[in-house]
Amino acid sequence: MAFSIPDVNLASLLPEIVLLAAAAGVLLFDGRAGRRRAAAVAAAAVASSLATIPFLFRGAGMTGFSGLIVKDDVTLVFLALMDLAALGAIVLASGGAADAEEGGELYGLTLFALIGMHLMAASRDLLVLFLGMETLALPLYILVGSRRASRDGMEAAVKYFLLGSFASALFLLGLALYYGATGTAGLGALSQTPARPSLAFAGLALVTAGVGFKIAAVPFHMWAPDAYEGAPVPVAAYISVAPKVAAFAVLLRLGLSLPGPDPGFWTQAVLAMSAASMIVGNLAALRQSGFVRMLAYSGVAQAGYMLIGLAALPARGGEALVFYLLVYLFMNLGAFAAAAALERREGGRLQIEDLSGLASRRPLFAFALAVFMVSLAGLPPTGGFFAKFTLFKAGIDAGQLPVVLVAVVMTVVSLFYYLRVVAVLYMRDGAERPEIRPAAPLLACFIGAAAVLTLLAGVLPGEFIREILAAFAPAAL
C-alpha cells in the first residue's frame, strides 16, 4: 500500500500561528501594567494577521493540509471581518470596561477564539470546522463568566456552557450521519446527490443547527440576553459580532456545495429559521429596558435578517450577507462602544433611561450613538439602510418575497425601540441623571471612527459593494 505525504504547507495557517504565539505569550501578562502590555500585544498580532491577508493569499488561494483547510478570496473577506472584529473588542477592553483587576488572560482567550473562528472560516471538511468551533467556544465560555465577582455572570457563563454543550451534541450527531451517507466528511461530497440523500440531508440539517446556535438564531438563541447583559460589555461585543461572521460563512459554504439550483428542504428551513428570529427578537426587544438586553434580542433579530441572503443562494445572496455582515459590524460595535463609555459611571447596568438628556451633556457622543440606533433599524442615510436594501432585493430576486414582507414588517416594529432610544438622548430631561465621566480616549476615537464608516456605508455604499463583488466573482465557492 502507497503512503502519501500529507501536503502540510504551514505557511496557509500563517496568521493563526501568529495568533497563537500571541495568545500563549499574553497570559504570562499580570497586573495592571501586565494587562496594558497585553493588550499591545494583542492588538499588533491582531493588526499581523490582518495585514498578512491580502499579501499572502489574494489572488489564487493557498491550501493547506489536503486540502482541509482552503483559503480562497471570499474566506479572506470573512477572516478580514472576524480580525476587525477583534481588534474592536480589545480596543474596547483596553478603554478601562473591563474590570481593573484582569491580566492578559481576556486578550489571550480572546485571540484563542479568534483562532477557532479563523479554522471555521477556512475548513472545508466537518471534523476541522468541529474543532474549529470548539476552539472558539471554549475560551467563549469562560470570557463571559470572568467577572467572577457577579453572580449573573457565572450564571450566564453556566448557561452558555450547557446549551453550547447541546448544540455541539448536535452537531456531531449531524457529522455522523453525514458521514454515514457520503463516506466522508468533506464539504465536497454535497457538490453532487449523495447515494442515500435523506441521510445526508439529516445530518446536514443537524450540522446547521449546531452552527446556528453561533448566530443565537432562534430557536437557540435562548442563551443570548443572559450572556450579553451578564459579560463585560467589551466581551458582550465581541461575541455580538465575531462568531456570527464566522458561523456565516459556514453556512454560506453549506448552502452553495449542495446540489442543484434550489436546494429545496434546507433554503426551507432557513427561511423558518429567519422569519422567527425575525419575529422574535424584535417583539422581545420591545419589551427591554436594558440596554445591553436590548441589543442581545436585536442581534437576535439581525440574525434573522442575514439568513435571507442564505435563501437567496445561489444567487446574489451571498454578496448581500457579506456587505451587511460589513455594516453591522460597524454599527453593532459602535452601539457596544457606547455601552461600555456609558458603563464607566458609578452604578449597575446600563437602563435605556439612563440616557436622558444626554445630547445636551455630550452631543457629539449622543450624535454617535443615534447614528448607531438609526442604522440598526435600517434608516437613510446610514449604511444599515443599504444593507437591508441590498438583502431584500437579493431575496426578492431569489423568489423569497414572503419572507422578505415579513423582514419589512418587522423592520418596522424595530423603529420603536430604536428610535426610542434616539428620543431619549434628545428629548428627555436629564438634569437628574448622575453625571458620565468622559470616555478614555482610545475608546472615544473608536466610537467616531465607527460613526463615521457607518455613515460612509450609506454615503457611499458602492465603494464597498465594489470589493466585495469583487471577492465573490474569481473564488471557487
Contents of the next structure:
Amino acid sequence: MAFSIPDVNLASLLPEIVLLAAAAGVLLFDGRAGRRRAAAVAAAAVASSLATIPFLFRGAGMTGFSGLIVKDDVTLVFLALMDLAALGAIVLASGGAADAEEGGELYGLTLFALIGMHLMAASRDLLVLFLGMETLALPLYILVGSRRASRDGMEAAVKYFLLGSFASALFLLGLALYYGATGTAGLGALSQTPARPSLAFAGLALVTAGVGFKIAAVPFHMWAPDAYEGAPVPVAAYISVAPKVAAFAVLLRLGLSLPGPDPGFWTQAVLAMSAASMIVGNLAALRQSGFVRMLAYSGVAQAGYMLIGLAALPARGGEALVFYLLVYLFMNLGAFAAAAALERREGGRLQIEDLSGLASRRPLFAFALAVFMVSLAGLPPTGGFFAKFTLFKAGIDAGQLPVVLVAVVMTVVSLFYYLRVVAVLYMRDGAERPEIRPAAPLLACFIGAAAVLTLLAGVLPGEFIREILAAFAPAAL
Amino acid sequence: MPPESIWILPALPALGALANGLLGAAWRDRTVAAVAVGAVGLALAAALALMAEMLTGADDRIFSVTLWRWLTDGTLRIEAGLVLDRLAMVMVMVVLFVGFLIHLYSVDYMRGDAGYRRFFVCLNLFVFFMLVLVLGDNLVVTFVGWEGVGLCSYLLIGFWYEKTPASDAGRKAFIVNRIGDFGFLLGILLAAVTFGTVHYGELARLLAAGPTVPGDVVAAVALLLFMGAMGKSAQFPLHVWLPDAMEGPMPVSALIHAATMVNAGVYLMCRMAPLLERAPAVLPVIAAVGLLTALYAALSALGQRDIKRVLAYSTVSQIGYMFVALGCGLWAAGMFHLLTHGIFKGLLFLAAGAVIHALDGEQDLSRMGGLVKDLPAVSVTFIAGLLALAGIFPLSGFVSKDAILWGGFEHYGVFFWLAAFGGALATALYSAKLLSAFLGPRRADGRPHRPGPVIVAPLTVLAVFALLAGIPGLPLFTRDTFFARFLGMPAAAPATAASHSLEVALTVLQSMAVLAVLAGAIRIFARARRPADPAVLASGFGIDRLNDWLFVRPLKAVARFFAAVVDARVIDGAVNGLGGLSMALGRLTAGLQTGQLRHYAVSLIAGAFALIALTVFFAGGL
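Alongside the form predicted on its own that was just displayed, please also present the structure of the form predicted in complex with the partner chain.
Let's see the whole complex now, leading with the same chain.
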C-alpha cells in the first residue's frame, strides 16, 4: 500500500491562521474598553490578510494541501473583496449604535465567518467547500441573534439557523450524489462526461441550491428579509455583501469547471434563478416601508443581476461579475452604513419616511446616501451604471438576450424604490422628524469613502476594470 | 504656459465653486464674492496667456491634453481629453471675458440676497461646465458639459424658487432641453456606431479621408446633432423655454441666456463642420430653421412690453442669424456674430438689469422714459449696445450681420435675403421700442437711484467692446477677414458668385433702410406712447394676436389633443397601468413572505427540485 505524505504547505493558509488567532484572542476582550480594543485587533488582522494579497497577486499564487486549497489570481481578487467587506463591517460595528451589552465576540464571530469564506473561495473540493460554508454559517447565525433583548432578532436567528441547516442538508445530499456519480469530490470531475450523468447533474443542482441560499437567490431567499431586519445593522451589512462574494466565487468556480463551451444544463438553472430573483426581489422591494427591509429585497434583486454573469461563462461573464461585486461592495455597504448611522437609539427600525428632509439638515450625508441609491439603481455617473452595463453586455455577447431584457425591465421597476429614497431625502419636509445625532467620525469617513469610490467607479471605470481583467487574463482557471 | 496646462481653465472655476460650496458658509459675503470673481479672473488671465502663445506660435498651434481614459469597448475609445484650438479659443474668450465682467457686476447686483453664496457657487459651476463643453475633445465630454450647463441653467432660472413662475420656468427649460438632448444623444450614439470614434480630430480625419460612410448616414448624424443644438440654442420650435427663463436673476440672463450657453449649439455645429460639409443636404435645413427663428422671434420681440422679454426674443432671433450663417457654410461669420452678440447682448442685459434695479423692479417698457437724464452712464452704454444690435454702421453688430445677410443672398438667392433683411428691419423696430424707454419724458414716479461703480464699470468695458468688436470683421466685403484668418476654417464656396459691386450696393441699401426704420420708429413710438392711444402698444401691433392665431392656438389644439388623448389615455395609461401592475405584483410577491417558517422551507425544497429538474432536463438526462 503506497503511502504518500500530503503536500501540506501551511504557508498557503497563513492569512487564515492569523485571522484565526485574532478571532480567538478577540473573544477574550470584555467590557466597553475591551470592545474598542477588539475592534482594533480584528481590523488589524483583516488588514494584514489584505496586505498579503498584493504579494501573491499576478501569477505568484499558492497551492496547499495537495491541491485542495488553490489561491490563484481570481481567488485572490475574491479574497480581497471579502476582506474589504469584513473591514467595512468592523468599522460599522464600532461606529454604529450596536447595543453595548456584548463584548468582543461580535468581532471574533465576524473573523470566524471570514475564515469560512476564505476557505470557500480557495477550495477546489466540495468537502472543503462544505467545511468553509459551515464555518461561515454558524457565526452568522449567532451574529443575527446578537441583540439578545430583541425578540425579532431571536426569531430571525432561529429562522435563519433552521433554513440554513436545511440548505446545508441539500448541499450535503448533492455532495453525496456527486461523489457517487464521479467517485471524487474534486471540482474538476465534471470536465469529462461522468459515468452516471443524471446522478452527477442532480448532485450539481443540489450543490448549486445550497450555495444559492448564501446569495439569497430566489427561491432560496426567504430568510434574507427577516434576518436582515432582525440583525443589528452592521451584521446585516456584512451578511448582505461578504457571503455573496464567497458564494459567487464558488459558483464561478463551479461554472468554469463544467465542460465548455456551452454547459447549457447548468446555465439554464442559473438563468431561472437569475430571472426569478430579479422579478421577485424588485417587485417585493416596491412595497417596503422599512429601509433595511427594502435593502434586503434589493439585495435579492442584485444577486439576480449578478447571476447573469454566471450565465455568460466562460466568456466575459467572470470579469463583469467581479466588477459588479466590487461596485456592489461600495454602494451596498455605504447604504447600510448610512442606515447604521441613522439607526435610532431606542432600537426602532429605520423607516424610509424617517429620512424626510434629511438633505436640508445633513446635506453631505444625504448626498452620499443619494449617491448609493442612484448607483444601486444603475444610473450614470455612478459605478452602478458601468457595473450593470458591463454585466448586461457580457450577457448579450453570450447570447442570453432574454434574461438581459428581464434585467432591463426590472431595472426600470427598481428606479421607483431607489429613487423614492432620494425623493424623500430632498423633496419632503422633515421638520417634525426626530433630531439625528451626527455619525461617529470613523463611520462618517467610511460613508464618505464609499460614496467617493462609488462615484469614481463611474468616472474612471477603466482603472477599476483593468486589474480585474489582468486577474482573468492568463486563463489560469 | 505648457500646453498640457489647459485643464487649469475649467479647474479654476471648479475650485471656486468647491471652496464656496464647502467652506463658504462661514465666510462673509465679501470673501465669497472675492473667491468667485477671483477664480474666473485667474482663468481669464490664463486664457489670455494661452491666447498670446497661440498668436505668437506657429499657425496650427493647438493645445491638447488627455486626462484619463474613460471607457474602452472594442475599438471605441472614449477619453476625457481637452483641446484648445482657435475655434475653442473664441468661445473661451467669450465665456471668460463676458463671464468675468458679469461676475463682477453680480457682486453688487446680488448684494443682500439670501442666496448670495448659492448664486456664486452656481455661477462658478456654470463657467466650469461651459468650459468643459467648449474644451472637450470629443462628443462625450462635450455632452457632459452640455448637461452640466443645462443643470446650472435650471438651478439659476429657478434661483428664486419661492416664486412659482421661477420654478416653473426652470422646469420648462429643463424639459424642453431634454427633447433636444435626446437628439444629441442619439447623434452621439450613431456617430460612435458609424465612425467607431467620437473624437473630433479623428472624426475630421475619417471624413477627410473619403466617402467611407454613406451620405445619408452622415446626414442623419448631422441632423440629430442639430436637434440637440436647436434645444440648447432655442431655435424654433424648441425656443419656448428661453423667454420664460428670464425669471432668473439678471446676471444669469446675461451670462447663460445671452452670451454663452445658448450659443453652445452654434459652437457645436462649428465643431462638427467637417461632418456638415459632408452632408450638403443638411445645410439648407439649418439655414431655414435659423431664418424662420430669426424672423419669428424678431416679430415676437416687437409684441413684448417687458424689457427682459424683448431682449430674450431678440436673443432667439440673433441666434437664428448665426444658424443662417452656418447654413451658408460661413463658419467664421457665424462664430463672429456669436462673439459680437455675446458682447452687446450681455451688455444690454446688464444695463437693463441696472435700469430695473434703479426703478425698483419695474420691467414694463411703457412705464419707462427719459432715463437718459436720470441714469446717464447706464443709458449711454445701453444705447451703444442697442445700436450695435440694430446693426448701425460701423458698430460691431453691423459688421457681423452684414456678412450673414450677404451670405444668405449668395447661397439661397434673393427671397431668402429679403426675409433675412425683413428680420433685420424688425430688429431695428424693436430696438427703437427699447430706445424709447430712454428718450422722451419721464414716466416713473420718484427719482431712480443710480448704480454704483462696480455695476457701471463692467457696462463701460462692454460698451467699448460693443463699439470696437467689429474690427476683427474687417476688411468688409470679403471672406478673408482678420477673424476668419484667425479661425482658419475655410468657408464653403457659394453656389453662384455674385458681383462685388452688388454686395456693396446691398449693404448700403440695408444700412439706409435700417437707419430710416430706426429713426421713423422712434418717432412713432414717441407719439404712440402718449397716454391718448395706449391700445396700439397694448396689442403689440397685433403680433401677440397673430402669434396667438398662427402658433398658439393650433399648437394648443395639438397640445390639447396630445394631452387629452395621447398623453392621458395612451402614455399615461400605459405608464400608470404598468406602475399599477408592478405595485399589484409587488403586493403579491411581498405577500409571499408570510413569516411562517414552514412556507419558507417549502420554497427551499421546491426550488431544489426545480433546479434538479432544469439541470437534468437540459442535460438530456430525463
